[in-house]
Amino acid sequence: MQQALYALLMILLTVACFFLMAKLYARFAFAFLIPVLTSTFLIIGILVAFHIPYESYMEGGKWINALLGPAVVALAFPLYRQRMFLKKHMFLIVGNVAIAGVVGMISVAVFSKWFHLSDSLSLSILPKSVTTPVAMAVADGLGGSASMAIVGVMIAGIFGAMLAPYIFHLFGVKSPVGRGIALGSASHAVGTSKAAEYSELAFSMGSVSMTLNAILSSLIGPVIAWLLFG
């Protein structure tokens, strides 16, 4: 009773860490202040304040993280609603993720190599790009480790959804498709919550973009691990 009471506290602090810096964001809407970066700040900063250790909040966190995967599957909402405009653009779109989950995974590999990390670290961090359940199966398969593949989707994703508009503004990317896509297969979910900022069909063209990327990627993977640290 008493481990399913702090359970529960730890889910009310995560929610309202969350709500508290989502109305911040609302109310000043700077790239840095996304919500998933201030609250993660926020509950670590009550956990080192109060001595809570990180397997107790998990006890409550690790309900939260269990609706990962309905939160994901619930992006197909706005696909279905923007389904015409995908079938007609489809090839478009399936090339350009492709090339960018190429791209992700070379580019890791380029950094990999530049620092000296370890295979193993490499390998962990090469599905960076795509969503996190995806990324911890795709890292265990080539060898890596699921907890670094956490940390380099989670890298991936707040730093990307930061600095996205600056590189819109620097590049000229206006068009909702072309935002839609770079988050989504850049950025995974959080990138697509962003997306979601702009307009619909920048959210849906995300939520594809993130769909398509973790099929590809997990496909992909292998081969590019094979080409370049085999």
Contents of the next structure:
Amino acid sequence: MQQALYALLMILLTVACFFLMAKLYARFAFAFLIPVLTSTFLIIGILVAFHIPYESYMEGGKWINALLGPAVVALAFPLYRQRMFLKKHMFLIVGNVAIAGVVGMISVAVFSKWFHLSDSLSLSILPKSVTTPVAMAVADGLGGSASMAIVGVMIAGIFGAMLAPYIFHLFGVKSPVGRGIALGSASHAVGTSKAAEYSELAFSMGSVSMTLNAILSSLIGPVIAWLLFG
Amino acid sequence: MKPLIICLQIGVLFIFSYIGTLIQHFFHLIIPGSIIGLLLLFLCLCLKVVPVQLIDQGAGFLLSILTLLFVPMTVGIMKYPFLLSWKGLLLFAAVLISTILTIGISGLSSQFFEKSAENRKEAQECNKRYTHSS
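Now that you have shown the form predicted on its own, what about the form predicted in complex with its partner chain?
The complete assembly is shown below, putting the previous chain first.
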């Protein structure tokens, strides 16, 4: 009984911190204040202050975690709604998402080798351009850590979206199609919401690319991991 | 009534995720079970085996609270204090440079393919007009 109450308390703590931080973000709308980031630090602060180890926090956390599987499956819904759009631009989207996926994974693997990061760390950040729930599952399957995978995903998402305007300027990418595909397949959901600032077309391209990249990366990821770390 | 529908629909999504995991274990695949579930659901929706009304509210709800679902895992970074060290900085640099390259290269290639597809279309139309007039 006590254990169940404890788990419930941890779930409530997580939800409360998250919505508090979501309110803060809605008020200031500054890229560094995204709720995942701020509520994570708030919860870590509380856990450290009350000497609660991560393992006991996860007694409650695992129940929230359990919803990640169905949440990934739920991505089929927006993909289905945009199936006509996907069909029309099939070759363009699939081809370029594959290019983005391969470039993204090989380049991050090469740099982490060059910087002498450990293999388990490198494998964790390999799926950095994939939307979080999928990246966690991919990293886990490759022998990396899911928590570490999120760190990589967050950096790719937040900084990708922040720097995108300068990158597009530098590389001379002007078309909304190119911008949408690049943002969706390199910076997943955060990038897609950035693409929404450009145009409706860029946003659709972004969200379709994000989902396709998740699927493609979970297929290509093991191959690249085997080639470079095998 | 609506919360109940959402719960039931999440149950449906759970079943797809579970079937995906079963398939993954049965064939010893490295692809996550949830991705297999996604593909299965997408296929079922396209083939009208599963009507979209069976999952739309549950899926919409889960996707709207998606970032909340990551929090317990992100709190897990408290187990990795090294992130605040030199090694953490290198990890940050590796991800950042790779992200910049990915955005630049895929943006350029998408733009290039889009333009060449348009050009091809225009060329075809010109040819058509040419053959019509002759």
